[in-house]
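This document opens with one chain alone, in structure tokens, the form predicted on its own.
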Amino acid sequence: MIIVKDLHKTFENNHVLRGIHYHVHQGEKIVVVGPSGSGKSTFLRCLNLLETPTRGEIWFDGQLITDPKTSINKVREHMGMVFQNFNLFNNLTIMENITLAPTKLKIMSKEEASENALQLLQRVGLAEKADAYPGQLSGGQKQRIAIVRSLAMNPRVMLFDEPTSALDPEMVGEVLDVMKGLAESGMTMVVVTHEMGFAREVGTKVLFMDEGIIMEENEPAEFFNHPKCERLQEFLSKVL
């Protein structure tokens, strides 16, 4: 579904990504782990183009997005992606912030759109909150809503961006819990997190990325159980 071929990302002078390859698969669960500045956020945010490769060509679904004729927001339209601040819009009620893309960008008449938020919100426990605003709920609650935004578009993959970094860890479990169900349900997923106990039990493939390389990728149980080299031994000795 996705394939990534020598990406590199510069920023000045620092030299973020330094030429990656891989193909994620459809109904793949891919999770992304290493240490802070390694290159995790810069990679996912490169698979849809939220930053811009510097060198290198990315696929998606037989598309090469990276070519400057590719329409970008029509792919986005697939591509459902997760940040770490939730990044909903504080003057509109939960309903809004949901139906405000499948509407806008005629995907869904407003009856669809909404009908279809009330299921994704009952889904992931949230029915409730559908009129109350941003401001009303907890960093965990607007994190699950910010889930079911993306999926009101019914995309093809979704991205998420340590999605439980900025959350009260008492919080963190109940958005675990919807990405779960949602690997569950068979959605093609790329997670960035330090959540390894996730990785472990969630994970199809774990990668290891450091110093802007992916370092070492497998099966979460060999993984865990065997790295390989030597810099995701001593990685996981101090995260687990």
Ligand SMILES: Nc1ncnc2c1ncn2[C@@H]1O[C@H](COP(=O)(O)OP(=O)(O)O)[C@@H](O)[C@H]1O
Given for the second form:
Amino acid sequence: MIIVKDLHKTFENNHVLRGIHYHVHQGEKIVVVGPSGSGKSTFLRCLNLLETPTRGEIWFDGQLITDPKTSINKVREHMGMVFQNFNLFNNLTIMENITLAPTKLKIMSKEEASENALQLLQRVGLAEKADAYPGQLSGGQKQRIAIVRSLAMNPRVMLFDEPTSALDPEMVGEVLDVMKGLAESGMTMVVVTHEMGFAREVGTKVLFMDEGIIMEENEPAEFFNHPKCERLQEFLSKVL
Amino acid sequence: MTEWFAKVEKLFTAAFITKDRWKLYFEGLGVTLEIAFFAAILGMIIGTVIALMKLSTTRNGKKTVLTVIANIYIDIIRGTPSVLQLLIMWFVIMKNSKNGVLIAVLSFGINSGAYVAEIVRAGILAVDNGQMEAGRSLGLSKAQTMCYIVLPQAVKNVLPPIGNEFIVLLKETAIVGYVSLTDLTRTANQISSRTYDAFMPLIGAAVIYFVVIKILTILLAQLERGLRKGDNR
Ligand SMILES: Nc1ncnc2c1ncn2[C@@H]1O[C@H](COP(=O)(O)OP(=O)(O)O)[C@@H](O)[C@H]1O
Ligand SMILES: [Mg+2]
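Now show the form predicted in complex with this ligand, given that the preceding structure was the form predicted on its own.
Okay, now the whole complex, with that chain kicking things off.
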């Protein structure tokens, strides 16, 4: 579904991604872990072209999206993204946050979009917040809304960049629960996280990123019980 | 003492009462406000467009030719006196037009646009970049995200400095006397040369400017508070 070939990204003189090769299949839940500054966010942001790769190819559903002629906006309609800082639209109500993109992009009528939004809100237990503004919600609620906002576009894949890292500990669970539900529903997911429990439980594959490459990749049990490279052993000994 | 009062009364009468001269001040004020109002609107439009031009980037984050044009415009306007801009507009660019107010509005609007552009640009940059990224990640275009998300939030940031710019603009229109438009300042000047007293007409005009600007300041403060209150976000 997503094929990444020899992906490089350089910021000024900082060579952040140094040749990433990866293939995400439909329905997989890829969890990406690694020390901070290793390029996890940059990798994720290259997938939906929030960062323009310096070199390499990214294919999505058979389309070469790194080709400058590709319509980026069309591609992004099918790739949801959830950010560490939620990034809900502060000037809009929750309902407007969710319905803005589907209606402005003429994917749904206003009525359809509202109905769809209400159903999604019910799914995450926040239907009563439809008319609230983001500033009136807790971090956990905001992140659940951010997930719903992405889902409202019916994406083919969801990208998560440390979705629980900005949350107070007591709110991490509610967001992870929503993500688990989403995983069970069959969504293809790429998740950058420090939640090793989530990686073990939900991941189909776990990737270890360091120094701008994927240093190790394995099924969760193997990944955590028998890490091969030294850097990963060191990393796991710190976080587990 | 009574002598002094009598003298003041005489000057006052000459400056404001005789021949209904007080009406002239208000006619002058009308011209001042007309120019300032339309120039402010023009300045807002130009300023927003120039700000967006200045912030435009190519797909891989490089400057565009629009940015360069915007920078040249801002440089020229800020690097030359506004009186000179007005004279050039009057005697060179629009020399065949007889509509003095229109010429003044264009000149002040174009001038104000450069300053508003910097204000709007700063206001847009103050909106968290995550807002733009979230919009783009949903498939919205840059223009759509700008229009529905970023600009509405930037309005709150720019309101105080824009209000300030309006007040500067209103006072700056006093230079239209240079091209023989009869605004409030020129009216006062004309009356003083007729009554051989500079004090009363000039102080009178100053008081009128002061009161108008005070009212404007209060209104702007209220608007700002209103925006902030609807903003428990
Ligand atoms: N927009 C940017 N401009 C310049 N440098 C950046 C930018 N984004 C990330 N970097 C740099 O890239 C490196 C990797 O960052 P990031 O992908 O955020 O790592 P991670 O998410 O693994 O913590 C860091 O050194 C960071 O400073
Ligand atoms: Mg990161």
